[in-house]
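Next up: just one chain, as structure tokens, the form predicted on its own.
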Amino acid sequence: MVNKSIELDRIPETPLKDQLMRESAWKANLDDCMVCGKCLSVCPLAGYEGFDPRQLVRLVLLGREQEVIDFDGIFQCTGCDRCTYVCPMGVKIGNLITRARGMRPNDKKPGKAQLTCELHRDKGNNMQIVTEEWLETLDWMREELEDDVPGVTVPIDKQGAEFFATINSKLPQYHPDELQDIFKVFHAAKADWTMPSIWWEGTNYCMFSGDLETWERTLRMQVARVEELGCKVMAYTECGHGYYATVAGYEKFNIRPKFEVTHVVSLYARWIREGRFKLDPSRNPDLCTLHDPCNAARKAKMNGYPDIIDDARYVMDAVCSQWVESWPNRENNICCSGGGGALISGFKNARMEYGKTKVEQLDRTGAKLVCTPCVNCYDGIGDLAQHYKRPWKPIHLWRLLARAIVI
């Protein structure tokens, strides 16, 4: 970015900043700064081609902020908000990125995520898989699976089923077989549950690429689809990105559901506490170590809204024979490299340089298996396994309960 100086009493309008001040639920007040530097402190991207959380505030503070906005380092940045939680003042530096990012024109947004977000609007999920493709991928699931679950069933569109199960597109478009943990687990919890042919979508891109406006009208369909089928409970699949979305979206557009959402991880833990899985976890052998989501662990966290940070533990705790933490962790635990969008805006050559403290993070636990309970960190990890050629392999918190329990 080009210094020059400033006319403090000149400083032109300032729409981005102007929206940042009249947020209710997701206000960031710039003015706070200190320029103290914690931010820079703990952020992954700090460095890279010049990205400095702290520049940000000052070049919108300053009248700069189409700079801002032109800067492909705001589709770099992971979204983790270290760098807001670490903040003595508050200032929620990650609402100035999603902002900065809406005020692009949606053809210059670099990668897939502003595509995505159409798709989602335009098809009901990211992957464009139709109705009919999608209902064919279950029964298929299901019949597989009876094999080794007999009398499993995959209800679709029960009316008034005490669940409404969202789904990431990306297992049925690349993992179907990982659909058999997620029935295998609802049926030996003996729930009440329902998947919908429509509006099943566990994702929500629309809050990376900065389009609030489809990130609203998604939502809202969403809710339609759950109250239609009148389902007293949303359970969130292993998406951090797209319950945060959820339900810090509900209080952003004032969405008010006739139902509660709630993490599958946080419905894992309840089951479990009530015996309702015999579960053997020598099934589990290697040692695995855990990963906290940044938007199901801190984010929610920091926003008061239900987290996944101590659940996660009590399911890892009875399903794995052997688990170690990774440091640091829980709320102050570092991205997968992968959030924020940043899987798909096309720079990976800068995920898999500040993803090196991720793999370091990894490296020292001395585990086979990373737990990513989200789709996103899953593909995240993966990614950095693969380039920096490491033994471990990421996996799904539903594929060790699974794996764990005994029919």
Second form
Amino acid sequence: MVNKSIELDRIPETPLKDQLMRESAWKANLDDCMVCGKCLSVCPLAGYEGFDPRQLVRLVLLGREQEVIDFDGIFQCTGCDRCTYVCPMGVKIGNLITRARGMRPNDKKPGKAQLTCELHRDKGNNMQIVTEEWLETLDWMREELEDDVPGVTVPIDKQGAEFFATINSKLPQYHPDELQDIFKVFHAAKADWTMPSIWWEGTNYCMFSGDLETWERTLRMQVARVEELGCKVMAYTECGHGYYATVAGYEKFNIRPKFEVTHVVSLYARWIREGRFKLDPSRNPDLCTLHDPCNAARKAKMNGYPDIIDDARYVMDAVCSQWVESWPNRENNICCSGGGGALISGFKNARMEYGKTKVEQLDRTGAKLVCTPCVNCYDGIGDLAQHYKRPWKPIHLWRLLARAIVI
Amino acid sequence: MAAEIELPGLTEEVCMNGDGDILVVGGGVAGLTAAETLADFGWRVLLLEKQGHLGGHSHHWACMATEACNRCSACAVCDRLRRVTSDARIRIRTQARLVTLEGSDGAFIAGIEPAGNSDSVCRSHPNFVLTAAESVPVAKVVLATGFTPFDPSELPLLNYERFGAVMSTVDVDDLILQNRLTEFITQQENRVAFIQCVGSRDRERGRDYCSQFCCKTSIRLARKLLFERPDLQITIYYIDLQVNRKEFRTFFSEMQGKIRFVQGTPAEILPAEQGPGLRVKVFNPETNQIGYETHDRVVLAVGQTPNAGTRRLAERLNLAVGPDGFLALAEPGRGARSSRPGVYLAGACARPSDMADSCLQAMAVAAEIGAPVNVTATVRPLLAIGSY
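Output the form predicted together with the partner chain next; the form predicted on its own has already been displayed.
Next comes the full complex, this chain leading.
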């Protein structure tokens, strides 16, 4: 990747560089790079098959952006943005990666990176779940829950409800039982909420495939649905990138919704503070640790959006008998190795290789459960546990909370 | 020469009035130099020091001599101290601070009071301690309040507080000063790394400046360590080396074969995969690949930051502070005047400076103030200490 010379007599077209230099929403400050190497020292992927974030910056600056666009490493990147976080000069390598992915023709994007966005756009969710099937799943889960939580309801498309809940489509598809935890939490909090029959998707992979057009379109479709129902708050349930793609996307595409977006972890904390739940932490006896999802922690914080760093800890204190911090944590945390669309791009070997530091970090905690308030992190950490045969396993925060709630 | 220097608003009365004609705040290497030079010009000087000792950071700086002097300037402060403490024209007050500054250029009234810290007092000069508040008329004020070394615990990924094997250049210097360098590393260990620019050159965290001295400090420390333990394998991770005086270049060239210099400064220090030691991810110039390197000790070359009290001081004295948090010069690069006429800045309170630069800046302040009117000065030749 590095051994070609630059032809000085030919000035290349550099659309990627131009976007990163000129578009205010995507400004990457590439020319401020002083080659200090901090980015590569904190990057889980750096060193794997020649991936070097610092080199990507140089290549784009030198007009060799095509080499970056054609390089599969940009799709192996988990988008954790540690590089951007430690950069002393504010170079936004994350922006570079997103826009470089967007420059790759759709049919040349690896794995399901692009397909996922198109399904989201065409079907309202990326798992192609039709409304009938969705409503059946909701009802089936509600019925099963009724034994434990008598009188539990799941209001569908309730006009004027305070909270509009989003759901990561992996839940109905692969872990429908986890829906019960969410129902139980909203029910016990006596929240005025609704589950939409369409545009409930709580992910947005367009941010990861770099498909800005579809990203904006899907956001606008969902905004229209929330406004149609007249909800005051979009309660973004545990999906880090979906939350970030929403709040950051609204700003990037200048979308001004008539409602607020709140990460559900902040709602848990608010409801606990208000004394809405009777909690019994002894129902979560196993030693637990907390994984801060990159998107809802570091990326939200450094870009000025509400993060869940403190709220997640407040909830952990209330619902677990015992839990320990992992290190590094909070905005310095290490990626689960499943972020950035890496889970759907089909680079499992790469993920397992650069997940090693995550494994070491979790091993040092001695915990049995790794609480991840993010469906992607849940799968990322689950894959690492399975691959490296580790004694810990992931768990969502809604499950810890739902277990602790005494009805 | 002195006749050509303009002395705005300075009158004979002021010169002959009061207990001290010029107030110098800060008894580090810059303040000592300013006091000494101004006294040589014929001024009477009141020198304030917040601590119980004079000398500032330079007083705690260990001599870096190996088989020969490495010109670190640490000893120069001793000469200055001897001369300042024995000069009848310089009145010294330790554990004292400047609280208010009324009036204007040529006719200030400085309010000084005991600093109220419990720092131990210099045994040779216990009578220097200020015991009661005073109001002192002064013509000019020189601020030389110095800096604070960067606290690496502000960068959690470096794990400074977590791992005993991660130290700062200040910590290693303290070991040398206390003659405990053998405790730095055990006989079984020999891999040492220095990381440059810790707390410097960080625009995102408000420190968009080079601290000027840390590259030279690390190279001298490395040489001192090698002198004690020739078997050490020392790596210096740098962004770009600021070894910018010609005398230092020779020293640097000599060290190039003995120390491994690697471009790129890791931002995260991890424990070794197994056993003791620390890991950093870097671009290895020998293999042309990114990978982990393991070291037994990692030394963080900390930069200079403004004192925590700089903003409060600036508010009390009505002075401007720069975006970097240091006191602001009225015209950077053109004199040592602060934003308030009659108040001058010397040394690291205005910009990161090494010892030699601090001395030169203090002398420049004295030259800018010039000699008092109607006083025959006994001028000693200006002498910069240390040549780099």
